[in-house]
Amino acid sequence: MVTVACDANGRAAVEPFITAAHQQHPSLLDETLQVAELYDVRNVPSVFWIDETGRMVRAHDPIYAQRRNRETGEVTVNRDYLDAVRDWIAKGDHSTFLMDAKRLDSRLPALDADDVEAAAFFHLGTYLAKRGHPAEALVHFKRAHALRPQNWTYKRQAWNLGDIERDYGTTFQEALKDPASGPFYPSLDLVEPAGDGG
């Protein structure tokens, strides 16, 4: 298992979370969001299963293995998803949790010109924001968001580099209700195995 933190704010933003999690697997930093764009990650978390041959067999699962309630501190483990991973490890290509080509294609749509243009505007905005030009950065961030309003990765990164209320005239909760943005997370689409008692 490998985790990749996609955060334009760099190591200082992600290291406290990695340290607090006491992870025992490699944790990488994608400060320029290259991995996010190659895998069309429009929000995090986004989990991918890649087999020993390098073939992707599941894509874009919006899942946490465990969640901690910020108010109560209670930790909930996602046993169904972890059992699906264990099923794949045990059965390989015979696991019923793998996505067929049609389902994978629906999770990994081909990029078009608007995706490429949105990426260019987003990266230019990031470059300007990190070099102390927030007003100029905002223009480019807004262009990226207009081209790809459903890309929550671009929005969340831009908001973290500025101020959502001052710069965009909204709040995170209000942005969630914007129909142009699409769902915050795609559906999990975890198919239960049939007839094997699992």
Given for the second form:
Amino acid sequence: MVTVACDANGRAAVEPFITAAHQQHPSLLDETLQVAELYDVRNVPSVFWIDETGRMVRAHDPIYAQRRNRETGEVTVNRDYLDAVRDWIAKGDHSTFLMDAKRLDSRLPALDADDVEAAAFFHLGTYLAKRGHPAEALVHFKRAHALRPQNWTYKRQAWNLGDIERDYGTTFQEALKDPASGPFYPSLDLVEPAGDGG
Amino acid sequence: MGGATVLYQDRESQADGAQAEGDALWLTLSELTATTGWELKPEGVCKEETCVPVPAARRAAMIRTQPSGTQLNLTEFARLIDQPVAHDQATSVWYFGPAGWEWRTRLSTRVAPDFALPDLSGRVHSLSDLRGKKILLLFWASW
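Just the form predicted on its own so far, so send over the form predicted in complex with the partner chain.
Complete assembly follows, chain above in first position.
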């Protein structure tokens, strides 16, 4: 297991979570979100299964194996997902939970020029926001959002570095309803959905 | 306008001799190499094993000679190699993304892209260090 914190605020923002989790596995910091871009992470959480040869066998699962409610402290375990992970560990290539090539390709669409241009605006905006140029950052964040409204990473990170209501004239609840944005998370289908033809 | 901050993906440098002219960013050859790793050679613009030939038709837009020496237009070179560029005029910060040959094929092979990132103690871990094991790779954030 490897975790990557794609968070422009870096250590200050993520250290309390990492420390509280007492993790034994590598817990890495992706402060420039370059690795998030490499994996086309459009929202968090996003989980990939990678086999012994370095091939992806599941991509973009929007799920934590368990999570703690911030207010109540109650821990919810996603039992079905944990069971799927255990099945993969035990059976490897024979696990029924692996995505086939067609499904992987549909979750890992090829990038086009607008995708990488949006990424460039986002990275420039992040840099400017962190260097104390919020007004300039906002211009570039808005360009990234206009080009790729489906990318929630660009939005949530930008809102976090600024103020969603003051800077973007919306709220989180309103933004969720924006038809241009599409779904907040991709589907989590542990096995091939029925009628998918694959 | 003189001077620019060049962000070459996660490589950040100051190029004091840079000249920004509209959408063009002219760099001296020494600053080109210092900020990007690219080097102008007789066979083209080169980095390690890769050499990109400069087409004759684009040479004038990409390379010029000033009294202070030869300069290369980094945004014109970015166009040649299909690299996204974003710049902020007020602060003179220029961001250059990955070249087309990298981003066009990035995930289509279904091979997990390798990367190296630090943990809280500063120790750098590469994904390739874990080759031979199954990896559950989880992206998260505080936002």
